[in-house]
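Let's start with one chain on its own, the form predicted on its own, as structure tokens.
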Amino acid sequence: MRFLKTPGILKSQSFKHSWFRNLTIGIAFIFTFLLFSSIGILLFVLKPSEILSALFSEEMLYSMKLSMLTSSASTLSVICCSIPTAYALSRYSFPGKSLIKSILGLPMAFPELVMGLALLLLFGHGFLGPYLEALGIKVTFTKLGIVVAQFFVAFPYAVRVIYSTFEDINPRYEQVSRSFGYGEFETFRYVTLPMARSGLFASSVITFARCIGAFGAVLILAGGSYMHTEVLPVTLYLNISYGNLEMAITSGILLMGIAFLAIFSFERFEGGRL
């Protein structure tokens, strides 16, 4: 009997010796090395010994202490209230919905810069900030005002992923829940919840990594002031004002190694979808 060969496998075999495949693989080979390059030169322009110099000043001690706090601080508060936004997104319909995400997808598409002024004059002497002082709250130029700044910096990009989340479940097991008599928080609670948990996690490593590398938005409405509101990007971006590049370089190292612990901690637990 003649052998013949499926459509599935002549396709792939075409497929194999594509020259517009050879083409998508060597762009992204390309790049993926240009990338990797700009990136990884900064392990190379010091010497280890200088590294460790700055690494363990009194500057970038100081510098490291402030970002984990102020950043485990934000990520806290930042997933607390967008699982009950992202949630009541992926699940109801209400009034002004469609508004809601588009206004929670802009900080997304426009500058921390301008986060950051809208900040400015939101917390500031204008609108909320004597009613905040007068309780005794001050957030511009203090360690506070961080908070806040990176807290509005990851929301957004914590909604988006929890949304999608909560969108990958399907409702059916929650009806079944409410079935069996379960309410609403009930089920959420264990039900939902605990079929979301590595998207929160996900969700959870992505917006540390977003809070920790904030620039734009905290210096002004926190300012840059040395060892008093100077987090990570902070210090690299005065120590590249004073000439500094032992320092500036190594809080860049420090920020990329971040980033990285984000990136791949995200593909491995969400598969990388938003």
Given for the second form:
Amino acid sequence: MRFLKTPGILKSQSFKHSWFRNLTIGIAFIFTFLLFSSIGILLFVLKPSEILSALFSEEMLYSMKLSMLTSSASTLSVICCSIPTAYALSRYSFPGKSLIKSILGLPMAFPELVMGLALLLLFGHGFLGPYLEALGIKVTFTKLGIVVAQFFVAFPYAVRVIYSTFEDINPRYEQVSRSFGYGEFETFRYVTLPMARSGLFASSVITFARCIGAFGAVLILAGGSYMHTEVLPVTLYLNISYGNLEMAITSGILLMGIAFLAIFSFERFEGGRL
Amino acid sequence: MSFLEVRDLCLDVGGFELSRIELKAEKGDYLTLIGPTGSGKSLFLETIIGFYRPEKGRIILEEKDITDLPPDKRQISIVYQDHMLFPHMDVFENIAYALRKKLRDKKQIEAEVKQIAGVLGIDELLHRKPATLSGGEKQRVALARSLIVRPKLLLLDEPFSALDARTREKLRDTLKKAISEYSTTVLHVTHDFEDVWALANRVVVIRKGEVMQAGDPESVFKRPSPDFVAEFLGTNVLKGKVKAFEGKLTVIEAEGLKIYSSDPAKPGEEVVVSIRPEEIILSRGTVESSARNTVKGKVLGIFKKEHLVVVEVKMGNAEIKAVITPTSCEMLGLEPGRETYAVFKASNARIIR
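Other form of same protein, the form predicted in complex with the partner chain, not the form predicted on its own:
Now the full complex is given, and it begins with the chain already shown.
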């Protein structure tokens, strides 16, 4: 019986292509091409000399430096916080787990601007602001605000990626390690973390890309003030509003470049996994 | 008091359930737990080792109640079907990892690893990554890793089921050797009767989280409880004596039958031969074929098992079970009392002990 079925399947594969197949493939091509050409245009609007001069302008250098610094700081703190969060969600059952899961899912659906507003209220004069200020910490309209905004934008994504990495690791590896006398933390340190290595790297890359591209929340919480809390997306925004196209496009190109690098290394590492 | 005592163990983890399991094992016992898939065997092992906490019941090892101890304080090792070797460590590291909590001295660790590698025949593999090993090799390494700590109890969770018959046989021998060398008590979960015959001195039959039967393999298989046979068909086991060595085949006289096996054995040796029911062909007359064994017998009974038919045939002094499809059963016109021939290859008559 089984033998009879196989030729049938083969036949239908070599059959004339259906209109539906052609339609789906056609749509895939058209819109990917449109997307790609819109990215390409970014590169060809300006002359290389214009890009170079914009690139080495004082404002751009400042914004690049600040972007790199804040994104590195927020990526580091995001990873440090999302590893335990994701591990807890993946390995333990505790009251409130599903609540945490759905709250962490929220920011992916609701707009960054709203997130910025919420953070502004939280860290502003109403709630946490006065207490933090008493400790000498000021979040709103400062560089620290940039890091905080980036952190909350990227955190849910990082938790999600790392969570699925931990989920892919069979808990029996940990159990075997426990049976040899290793405690929970030692097992995590010697078995789980090394096995999650590539997933952690991938999520750091994605987190960094999210942080450097974060705009809405950053703008509202840190305020997009010139040469003070000015990161790359803010540079793009400010210069568009002044009509300064060279600066805007150049920061756009920079952001695109970073995103491409991130996606590229993400794919390589995810694809290279066992 | 026994070396290991499990009293009234109950646990329900959605889908799998253990209800009131009672079990005892003496030091040095090799105990097999046998039962169909989904009978809660693995869950039972993982409760013994401490990955699950029972809802009720006690586990007592060497007169100490270990029910509430964390797994790292129990000195119990486990080998899974899918070996669970750490992929980021090479073979040496994997084995040494187990020992690092017991021994600090690097030279000593190295010596111990070398020794067990010798016993299990994996000396050549020490610097390979687990991903580059074959199934049998991985399982040897997993065994080495579990045995090197000289656990009080070694748990084996279907360690051979992912391997082919030849590898399985070889590994059984190696396992026997290693266990006697590292003298440990073993709980071995399996659904393969050959494991029981080849390795165990005691067998416990589990079904749906309950102990159905327990005892030494002989008495359990000679007088199986009726439920157990209906649920779970094993292999045909024949006891006999090696008569001669013909060409490349061993000739065995077992329960009034002459059986050719391609497994080597010395003439005069007492052996146990296993023939799987699904590897037996039933025919009306004698047929010329490549199979070396053709045995005449009488149908004793026919019963249905899911979508297949199990035919019990009396041959010599033995009752042999064969599995065929309902269609072939009809075509052969099989019914109790009819004569039939059982045909099987010499390579399928395996000497298991």
